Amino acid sequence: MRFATQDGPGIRTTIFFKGCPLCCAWCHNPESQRFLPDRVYFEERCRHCLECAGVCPQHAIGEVDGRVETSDACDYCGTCAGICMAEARQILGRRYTLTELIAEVERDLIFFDDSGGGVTLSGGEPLSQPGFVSAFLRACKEREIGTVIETCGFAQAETFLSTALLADRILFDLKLMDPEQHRLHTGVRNEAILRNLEALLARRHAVTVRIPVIPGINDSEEAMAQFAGYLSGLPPVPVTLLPYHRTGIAKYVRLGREYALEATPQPAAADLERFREVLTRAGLQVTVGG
């Protein structure tokens, strides 16, 4: 994503790596969940020429009482993709090497040296490919592009360490303090979280937490008051809370999936001022994000 203006200081080129080993129920960017590529679908666009279905190897697509449909026999091969003159169907997600990334970023140069930008690296969970991402962080290094990663901080402590602290800053988000919920609601417990949180701001390191504000899943009394307990305890870190939004809907339907948070309602101004009042008055630095 080129012009990015929210993951980091100046103009950004965000780069969105596919694989996480979280499954957040709020999760804006399904599509990058899986390591491998994801077929979407935009019923809105389909001329039901079934021209897809004409063309598909493992005759995998089919009309089913008035709508075009996909079955299990899909292999994401995106030759119904290729076909697609309405562009219904798209295959997201392909493979770079480190030249061809690096070549992607670099007609961006003017950009970042005007506005002090750089490489933003999202995802998904970019250190879910730290051998990748290394590479990549130190390829920008060499050409003096300034690097952000954003991270939900689950990876092994040795192998997350050695590749975040390449990058010039880490946007670390940190969802939920209870070890249960956090499982509840993201899939797995966040014991390596906290301790990779804690190793980054003891090496002093940039550092910017970023907490997703959740209606009804980590915005109570009790929950508040956990972050604020636990992040006052930490060496000084910023602060941004970030409001749940419903903008990543659509996507599940594109992918065929159902979205577990239909009935929750954006965060109100005001729960997000209690929200930022809590954090304040344990002695942190914080500020309300887009």
The other form holds:
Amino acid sequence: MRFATQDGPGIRTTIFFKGCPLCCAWCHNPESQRFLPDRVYFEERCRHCLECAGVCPQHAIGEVDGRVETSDACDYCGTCAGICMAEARQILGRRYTLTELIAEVERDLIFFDDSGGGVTLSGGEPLSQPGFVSAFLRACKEREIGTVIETCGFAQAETFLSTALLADRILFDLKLMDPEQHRLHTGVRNEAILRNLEALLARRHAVTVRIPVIPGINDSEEAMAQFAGYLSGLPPVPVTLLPYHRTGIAKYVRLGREYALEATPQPAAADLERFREVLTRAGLQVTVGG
Amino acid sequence: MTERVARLRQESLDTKPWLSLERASLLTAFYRQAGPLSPPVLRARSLEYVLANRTIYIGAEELIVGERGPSPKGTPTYPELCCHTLEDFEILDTREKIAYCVDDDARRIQRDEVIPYWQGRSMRDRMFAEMTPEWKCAYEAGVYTEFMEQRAPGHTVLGDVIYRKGLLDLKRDVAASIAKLDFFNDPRAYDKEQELRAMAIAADAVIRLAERHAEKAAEMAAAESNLQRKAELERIAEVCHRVPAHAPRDFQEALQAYWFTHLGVITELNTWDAFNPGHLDQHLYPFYRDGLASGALTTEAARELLQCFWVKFNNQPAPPKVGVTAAESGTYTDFCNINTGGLKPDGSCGVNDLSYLVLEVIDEMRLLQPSSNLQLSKKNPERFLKRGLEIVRKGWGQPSLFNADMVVEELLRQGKSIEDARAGGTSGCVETGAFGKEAYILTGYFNLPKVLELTLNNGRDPRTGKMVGIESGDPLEFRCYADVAAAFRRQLHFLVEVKIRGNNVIERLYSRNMPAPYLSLLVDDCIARGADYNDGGPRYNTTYIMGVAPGTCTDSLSAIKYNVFDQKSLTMAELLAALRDNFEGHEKTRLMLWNKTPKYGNDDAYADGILAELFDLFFDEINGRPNTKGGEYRVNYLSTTCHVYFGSVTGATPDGRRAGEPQSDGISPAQGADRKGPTAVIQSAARMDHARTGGTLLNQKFTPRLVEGPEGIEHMARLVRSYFKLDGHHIQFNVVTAETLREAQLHPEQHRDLIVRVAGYSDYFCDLTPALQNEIIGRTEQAGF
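For comparison with the form predicted on its own, produce the structure of the form predicted together with its partner chain.
Entire complex below, previous chain first.
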């Protein structure tokens, strides 16, 4: 995505890597969770011509009660998306060679140069593809393109460190401090994540810790105190609170998936402020939003 | 803003534009009794008569004085150019938008005095009588418009002359030029003498106008009991007695000198884009600096004077147009566009303390007129750009942003000297000119998609069935895209020549019958050459034809090339049938053309390559052709609101646009065609060779959320600087309103390019669910400035 302005300094191009080892219920990029392509369906654009059904090699598409439905037989070949002139059906995710990706990124070089911007590797989890990401980061460095990685931190320790250190800044997500709670809400425990964060900070690498604030999940007094206690014991690191928002819901609908946090509200400004205060009192430098 | 300014501003906003027949009545009376005078002297004497007999108005609390009409918003007519019918008056009085109040007296004067004399004699009548059948046919089909149909050539900007010289000084220059005339060897000596005598008469006429204001102010001062106002009126009398006869000595005199100059120009003729002080901050700076140094002026006093000056512009709505001309640019805006910043003639940075004060005035006044722009050079500081962007972000459309270094390059390419180029800038919408030295006349918008439509119909206009173009070949016989391009080129060549033949006749009609001796005094080198502004007197004489909708035209050519010849997903016959049926029953085809075809505005080499070819075609056809004034034809790309009119007369186009829908504006991508964000639009727009134009116009839309906070300003600043590094000419940010978003909900296809900031990220508005769209509309209303 070009002209991304929220994930790091200046004007940036953000690359979304597909596939993530976590499965957070609040994820606002659900289309990047799977390591394989995804299929999206924009119902409002669909003209119900059913040409897609006619061309589908797997016969996976049909109309049920006036709705165009796709069965599990779909193998994401994209034939339907090609035939759909209304662009109601699309396949998300494609393979890029290193050369292709660099060419794509270099299109906005002039904007990076002028704004101090660059490339943000997001996802999904970019560090789940360490080989490609390392090569890409090196290529960016050669071309004097600034790089930022957004990561959940869940990766094998050695490859994580050697790859992450190639980027100019790491935006490191912390979801929960309690390992069991972490497993409950994201699918994995967090010991490896914390070790990776500590290793990065020990190397004095530029890191920002980002905490998504999810009402009812990690905004209790206890959870806040745990964050404050842990982070204040680390080498100094700036912290950003990212208030949960519900704008990703539309994506779940298009992907044909359930949204688990249907009842969760956006955090109140007062609650965010309290969170910020708790962390600030622990001596941390905190900003809200992003 | 002071209470005085607030009241004057409010009065300007509250007063409805109304038609004043005073000028028309005086002019007609003068013409009826005028003896056999040469055209320039006749024009100068008519100006003298009007200014000597018109109403003089000085409003309560005003510091800068003088109106075009008898009081604010009183708008004169120019029957010598275009004589309105009584039906026109009825439409002006009653139409919903851009109405002008017309009272019974005005109707009576028009019926009994004006129409009987001017009908058949106006420039409009004379012009149409001289145009060829081909010209009329293409004009009626909407292939082009004709600017001189209802207004006179103007399109120019004042340099620094009035701040150095009074009209008495200029009269001395005129006398010196007359003394040098060689009646033995110069066959035009007599013509020159008549023109120069006319200039001297016009100078006296405007001096007399100022004197009459001085007398009126003195009278009012004598009767004034409020001591402060009495002193102000006495000062006004002193100022009007001094300028513009003599060069101004201080800040107030400089502003008043310009204002009388402005009134002189826009009373003499109804010049396009009114008139314009150009680099106001640079011209006024010495007066400002010296006033502050001597203690005679304070920043606050300067601000108030500037604001009073601003109100003056807003008090003068554009004289009303009718018919097609109203459709192509129906607005009260008279296109006076003040330049701030840029470069000095010596090449150094032109931003000074007064530039910032002018920006504050623009911000506080928030008026339709004068329009304002930043001339941004790489030498100008970030603070200047960011201060301008803070105003841009408020979303009322000003100021626009220009690449001052590119303006210099464009002017140099056209053969101007480096000093003249740096003293230049932009006026009207985006037009490049050498201020104070050039007549750069816009002659008409040119409908590029219509040329393609004619090409696809072998010269015939499908809307009317008339043969408008030439037989450029049966499209069913086209074997490859090159055949399409070649037929398009033949069609374009024919239609451009029809337009230019007309232009060259109209130029002569103006030079013979409608000289502008007062304007000629102000533009170098009319005095030295003894030649009129409308007859090659200026140092530079440029004639422009404006390409409209390169976006729509590029996408349409791309659609043919890609779908018919490369992918072969559609035959030419199928395409023509879909266009003929306005896509009814061909929705799948339309969606393919709309969604699955490379489009300009996406940093896509396929489409942008076609844009570059189209640019060359139009450029090669027009650039460098001689006009009748010793100058040359050039191209520029702007559409004002003409892309809407042109869209209304153009059928369905191969890009998937339906018949009658607006075309793309300026050099912006077609509405909804750009889907990769602003950096991709900028890269595409930069594929156009701006250096070979006299101006291009690029609009970018943002919602307030996307540009909020210091980061928002920073991102806009970086986009601007980057576009200008890529040699872009102009960019304007439209911060969209909730109303636009609602419109986008209803017609998503037209707004596929609309980016909104959702939360931690930005997205295309039309890709959001209705619920989320509504939420963003709600937010936008809250954030509405």
